[in-house]
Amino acid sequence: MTDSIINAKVIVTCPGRNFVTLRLETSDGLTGVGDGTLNGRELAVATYLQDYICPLLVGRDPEQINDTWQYLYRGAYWRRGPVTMCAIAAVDMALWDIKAKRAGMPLYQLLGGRARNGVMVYGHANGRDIPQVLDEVAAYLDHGYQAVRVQVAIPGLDAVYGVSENRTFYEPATVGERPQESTWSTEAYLRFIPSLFEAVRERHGFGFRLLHDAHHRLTPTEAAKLGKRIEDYDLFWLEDPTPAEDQDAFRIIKQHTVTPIAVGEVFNTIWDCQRLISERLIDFIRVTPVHAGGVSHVKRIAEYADLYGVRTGFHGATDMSPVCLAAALHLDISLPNFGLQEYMTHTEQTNEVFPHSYRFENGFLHPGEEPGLGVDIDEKLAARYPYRKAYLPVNRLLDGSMHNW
């Protein structure tokens, strides 16, 4: 008798943010679970997985992965978006998940092994001004870390991107009926951000690699000044200067500075970045599983990327669960185009829920040895965490109007 899904579970918690997780139970007593959290919209996912999915999900045979991500893409016929494409993230996770624990090998295996010994991360340094900045950069490369990503607040502005009063954890959305709301000038940032790459390139050199976000924020023609003007600094990337919905507005970028661009966080699918890699208006492509479909089709998007010498840079903010993050890792050290992966630690309560075997040492993360992706969920324990409505920031021009946060 062929095995099949006898059991699809939904789990929403709260331990310190929201998470959305499937896990999948099978007849011959496998689990295996998978993210679908979108930050700000997870009660989206949540039901079109519990109201939607998980029924077409029993009965079905584990082993075919490659049938049930068709049949729940092509078979929606409204396709595409974060919440389609969060969803079936989490069944494909979760399947993944499933076979390589039936294999007896940790999920890099059944991805054809190593490429490489570690899969080098880079954390988040951001203050209220410059000086902070440059100590909490000290505190990263003390600890081992070989990358650093640069934020500081804008002299003028009340709120910026990046910047939090907790160094450690991150997290831009705020528990609430309504969308916290800051300010942006361009005119302001464009005058100051320059100094910040100048002075952590001063005192502590160039011997790590230095990165930035603008988070959408340029024009085409403002990023381009700005990725020339700070290119002596060596930035190894900047990323999403402008908004990639327009993906010729890259080429404006590319002819006029030679700094790095990086992006696909937002992205959900291979049609998103298609002419970005392959007309190399981009270095390096940000998608993450938990937003693009699951293992399979970022291991689509990479594969088609290194065809075109784009190398990957994964999102890994703590907007996906650590059962994102296992994913990722398994990718990231099977992948031969793997360029850096972003590494944002949970909180203590979120390991908790999500006990996990990868491990970090010396700026480096390892995806852990033990079958599948190494990460389970305690529902018992997430269950003391429950849903808390919260949502991303909005962000408006000095203006009054509407701009990309």
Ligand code: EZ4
Given for the second form:
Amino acid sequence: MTDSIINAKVIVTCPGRNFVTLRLETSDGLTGVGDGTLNGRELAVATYLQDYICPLLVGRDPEQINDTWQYLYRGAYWRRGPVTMCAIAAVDMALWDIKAKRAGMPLYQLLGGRARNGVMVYGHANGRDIPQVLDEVAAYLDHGYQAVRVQVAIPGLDAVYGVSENRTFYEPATVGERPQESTWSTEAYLRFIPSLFEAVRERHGFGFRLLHDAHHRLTPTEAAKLGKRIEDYDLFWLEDPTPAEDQDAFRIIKQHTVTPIAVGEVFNTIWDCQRLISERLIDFIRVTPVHAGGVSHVKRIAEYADLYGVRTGFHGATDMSPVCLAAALHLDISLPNFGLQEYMTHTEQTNEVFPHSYRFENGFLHPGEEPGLGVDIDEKLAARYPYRKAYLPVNRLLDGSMHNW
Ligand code: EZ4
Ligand code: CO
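Alternative state: the form predicted in complex with this ligand, after the form predicted alone:
Okay, now the whole complex, with that chain kicking things off.
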């Protein structure tokens, strides 16, 4: 008799921040976990899973991942969108976890095995001023990192994206009944930001990959101007220069600068980046398993990107749970066109709730050799950290108009 799913459970926990996890159990006694966390909108995915997907999973053959994916995607009629795709992603990851456990192999072996020895990751140096960022970069380099993203506060602006009070942990979502408000001036940013890259290269040289995230705030012309202005500082990538849904904007940027562009953390499907990839308008695609339909769909996007010389740079901020990070690492180590993996360490409580086999060593992450994803959830411990409502910030220009956060 074939194995079947006998239990599908949604676990919402807040060990420092909120996570939504799907845990499946099969009649053969196997279990699998999948991440369904959508920062600031977590309960929408939890409900989608609990009320609409879990009842459909019970009784299904866990081995037929392709059929289950299509059943949930086509079967919803309402295609794409972050809530639906996070829910499908959670199922997909959990099923790959089960399949690899049954095979007795770490997931990357089922994806064809290793294409490299380890997964290079980038760390996050940030600070209230340039000297503080320079010290942070030094700390990351001392730790063995070979790639560092830099973000700095902009004089005259409050609560700028990517700048944190906590030196080891950056969490933009804040607990409360309303989002925090931050302010923005593109003029102030463009005047100041090149001096950060100049200072970093002057003090630390060119022997590591330097990255920066503009977080969807510029117009195509402003982004083109910035990219051109900072070419000598040799960034590995400039991320999300403009809002990602306007794919044509990237043609303007590409016409003016050879600063590499990374985009896609807000994409949910291959359709969102089809033109960006096929027209070579970006250099790195930043989709990640949780937000883009799981291991199956992200693999498809990465393979499509490879045809056009676009490399991967998967999103890996703290709102991707250890389950999603592990899934990303199995892809990273096996894909020919891997570029770089984002890595932001989780809180100690998060690491305890999600015991895992991946480990950091000298600037690289290794997925580990445990069968499956190599991550589990400690449900008893998870229950000690109940959900706390939290929102991502909103962003206003100095005259009060809403801007992109
Ligand atoms: O703002 O993950 O590159 N990383 C990022 C992140 C995102 C958050 C949103 O939940 O842009 O910091
Ligand atoms: Co980003």
